[in-house]
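Let's start with one chain on its own, the form predicted alone, as structure tokens.
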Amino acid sequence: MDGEELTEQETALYDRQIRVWGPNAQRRLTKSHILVSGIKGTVAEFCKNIVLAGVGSVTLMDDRLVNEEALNANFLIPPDENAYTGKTVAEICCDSLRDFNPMVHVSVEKGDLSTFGAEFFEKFDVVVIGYGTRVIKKSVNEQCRKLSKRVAFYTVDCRDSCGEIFVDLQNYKYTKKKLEETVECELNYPSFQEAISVPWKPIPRRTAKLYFAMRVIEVFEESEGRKHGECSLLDRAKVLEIKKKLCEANSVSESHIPDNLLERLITGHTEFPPACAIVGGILAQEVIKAVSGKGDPLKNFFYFDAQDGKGVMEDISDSFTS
């Protein structure tokens, strides 16, 4: 990503990010691919502002057909149903973020993510995976892992007003300001497999109560063959037996993780669309630290709750066991 320069049409375009944050940082965005999967209400407002941001192509992955679900707080779906009928999410999102900017290349990939080998994943600088099972998370990541190169991998999960973003940077060196100097730094990051596999009882108390709420629900969805979000009130007392067990594998008390959370988070099938733009513009923020190598990244979790209006940067790592 650091062969060209900038032409004289980027330099004219991004004039006014590349005063914020130098034209090196600018020519790394506008060299880099980024590959996005499920594409709902916090996945849109994240395109939106890569693709304005001038990444260099975004690749879309979402084969549902268009219905009126998918419309929920996605506003790259025009309201238009003629627009639309036939066409798969990722094929409309993909027309209206060229009219964002046509000097980013936008594509659709079309298939499932989990059929794709390691091979795929080398195409690319960022995965983004959205609303994504546990399985499909782990084996992304998994398979990201395995790459000569470092590709920078995040998912993203928004239920009714909350909001969860995991990064995994693997060995990741990038420069800030410090006073009057510049310093490298470097993190190490766990995968998202051992970011879950941590146990519960070292974790600090103050941990983001939404942390474990979200293990209970991707554990319930698991084990029922449920797709994501596929859940309901109705389910409510087998989430709650899941939640006991997990408790009580851990060691700590069934009250580290609310019911009333839980049943937000089962029930909440429309997205809050403040809390998509919020996680969205955090999730796009902290890819452009990741491409640019500019900044402090996120590491490894964030959370957001409209309720409270909190957001809340989570490190989950086996420090917690050693």
Given for the second form:
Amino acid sequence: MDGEELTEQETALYDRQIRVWGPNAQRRLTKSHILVSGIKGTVAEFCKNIVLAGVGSVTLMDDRLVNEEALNANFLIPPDENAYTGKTVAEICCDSLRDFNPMVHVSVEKGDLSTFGAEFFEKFDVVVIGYGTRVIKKSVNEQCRKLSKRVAFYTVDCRDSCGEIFVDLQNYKYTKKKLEETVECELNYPSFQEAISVPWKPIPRRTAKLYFAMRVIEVFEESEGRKHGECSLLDRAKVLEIKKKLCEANSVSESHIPDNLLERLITGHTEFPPACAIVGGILAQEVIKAVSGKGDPLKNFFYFDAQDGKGVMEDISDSFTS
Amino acid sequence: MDTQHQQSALKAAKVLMVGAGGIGCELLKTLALSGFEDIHIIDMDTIEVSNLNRQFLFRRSHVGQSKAKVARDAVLRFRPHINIRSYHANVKNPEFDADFFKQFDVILNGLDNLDARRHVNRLCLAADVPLVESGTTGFLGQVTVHVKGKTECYECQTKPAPKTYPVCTITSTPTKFVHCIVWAKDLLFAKLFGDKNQDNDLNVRSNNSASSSKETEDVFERAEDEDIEQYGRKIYDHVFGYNIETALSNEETWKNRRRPRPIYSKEVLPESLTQQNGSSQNSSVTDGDSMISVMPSLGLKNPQELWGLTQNSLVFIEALKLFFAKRKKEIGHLTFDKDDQLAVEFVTAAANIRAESFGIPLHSLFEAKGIAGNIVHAVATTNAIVAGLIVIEAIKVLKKDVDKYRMTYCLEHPSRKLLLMPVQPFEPNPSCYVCSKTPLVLEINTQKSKLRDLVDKIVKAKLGMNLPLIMHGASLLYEVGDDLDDIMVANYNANLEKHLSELPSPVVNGSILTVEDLQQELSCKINIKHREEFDEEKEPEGMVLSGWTQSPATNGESASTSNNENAIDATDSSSGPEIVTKKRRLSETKPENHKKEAENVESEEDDDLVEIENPMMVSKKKKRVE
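Output the structure of the form predicted in complex with the partner chain; the preceding block shows the form predicted alone.
What follows is the whole complex; the chain from before opens it.
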């Protein structure tokens, strides 16, 4: 297929997974370039998974200095103060990840994601935003969409024992085996902006409550100028007020979003490592699918909640209104 | 949330992990991050290169070292203050008895084989410690909770035995590549390099059965001074040429089948190979028996490449030559091992030549190795997800949150939008011989079967006992152990060779045997039913064990054999996604069975499974854990 064969070394190392997705998919993986911004527990899990899978390169962005909080669910940071003082999260994680698989090129990019232009994003096949404001997510998504090549765009957000993944593959064509024949499939994804501004009223009631709850938190953090996860039970009243407003604006009843779910999301700022492992695992699986062109990709939201144990896909686009 | 309370509960908990492989590495990491501080871990394996794509606690420099120990050291690097104790040992060792298990609050399995899973299940029942069980294959995974008296045990549902094929399909009428692999591995390889005294169906049964079996036996014996290449060609011509000709003479067989083509070495190979391929000098670069290979000397590099008939024939002859040249001492007691490169090359070549003969598509070494070695597909992501699910269940178990226990399936294709599908656990199966001590029934010919057959085929293979003891009434027929005196051992050995009806205390129709394993603290009764005849193809063991609910035939789950890594009971990923649904539908149609019904996994309308009000669910729910 496309270009050179896998080396003997690659075949030996990746033996068990080549048996899952085949040598062609493995070859595509080894040529893919992934940008990851914002490394908390879930993204650390994600990075470990794609580095093990053998992608071509991973570029890490997270200029936070390492502190106690960053250590919480992130096993890429050894808790040795002497080693991490003065270093950024991305730098420390980079060292650990390189060690996992010497065949993957892992590097650090510094700077504010919102200042980068389209020519920067063009270098990548996949962009993952671990945490960031709604504004940043929107603008990066738009930059990616402007490019002539398709850059797969993902955001991931874990709070308490819940997690959300958003996927934008724009126009995505792939093949899959159905019984004995291979069929062509095509999917059209809404942008981040489109997907989070779908009117609520026509969305089926069985849709994961987390979709609505996350939007409330997003609006709250933006309107208060908070950083990601910077909220507590003290903010309960304000959050409920925003929920009320959003529900009214969308003409749905307030029972649409349970209060206790919102409470969990604003109070649980220590990450729950099992949820990080699960959501980071699903995210990596999705990126591997998109890069290798094998398997039905997620469209376009995924939710996990450890409380009921469900991992559910939601397709949320304006198709509900049409 | 009572986070504070939960953290201190995790801190105080003492947990045992069995297995430090694919799931184990992920599990140890997630347990440590989640706040568990007292973790014991058992694994008998050492690290191999093919582990490194997912067992992220290991590096290339660790190859050959104990998994349990290296995993422990790696996790202590990011959580230095917790207690992790590693055991580089087999969980079936006698020191890991019920008393050992009793010190733990919960046992977490990340195992790769049925045998060890059953063993741990029994010890958990004996010690009354909850068990969280898990498995993955490719993108599929599964986590279950087993708590004595509250949920079903691991063995409440029978586990399908590894896939077997009818003897004549293997010996005479292969239609799939796997049949050729089984022939090459279990018949040809075993005949040439394994124990010569074992029964072997390698030679085709021809109608004129008089065709001196003496004579054909001798084909496989190499005379002292016989040239190895000549010997190899003789074997080649016999199994791919002469045997096929013989088979073709049975016209009846080929009435509705494609006739195979006999292949002789002179058609595909030059007169002499020795000059151009002096295999002996090429192998000197290798550094161990398992690394010896004919591929470099034949200019073959890529294991995923398809070899033609000539290449396969060259590999066949050269591999056979190398076995005699380099590994002569092992001949006579070799068994096929997927990590033995030369064995894999020989089996691949032999299977391909046979496939060519029968018009079956050939396969690469890479593919053949996967089939021959029962290699289970494995990726890091599924293991990470399953490990996360195990920890979530372990926390519920510690909180004794029985209502919230879930069995979770990790799917490749979403079912009703779900990629992770939680299901309520099932009640114990009242007819489970392991956790409910229900008697079993064994149909057997008591005049023709020896006690040895019963011990090997039933007590060890089917009941999974490690150190069995067999009693008939008050009479002790058989036991194993270190503390037996010579006279007893001699007595038991003599009993093994006796037919059941000739034992000191004769076992006949209506007899009740008590079979026990003292280590597993499992005891069960077997009712003996005498039966004269057994179907050779369908009941090749010559005996039939029944008594606990047999799950209806095959349902996509199969082969979880002992060399599998991280196996759930699924053979290949393509049939995988159907496991869940198939299994359930099967049981739905059989309401009288102890069952797993899927349709009540979730209510359609409500997010919250616990509050299901649908009256349809009530009766089904009863069978589940309250």
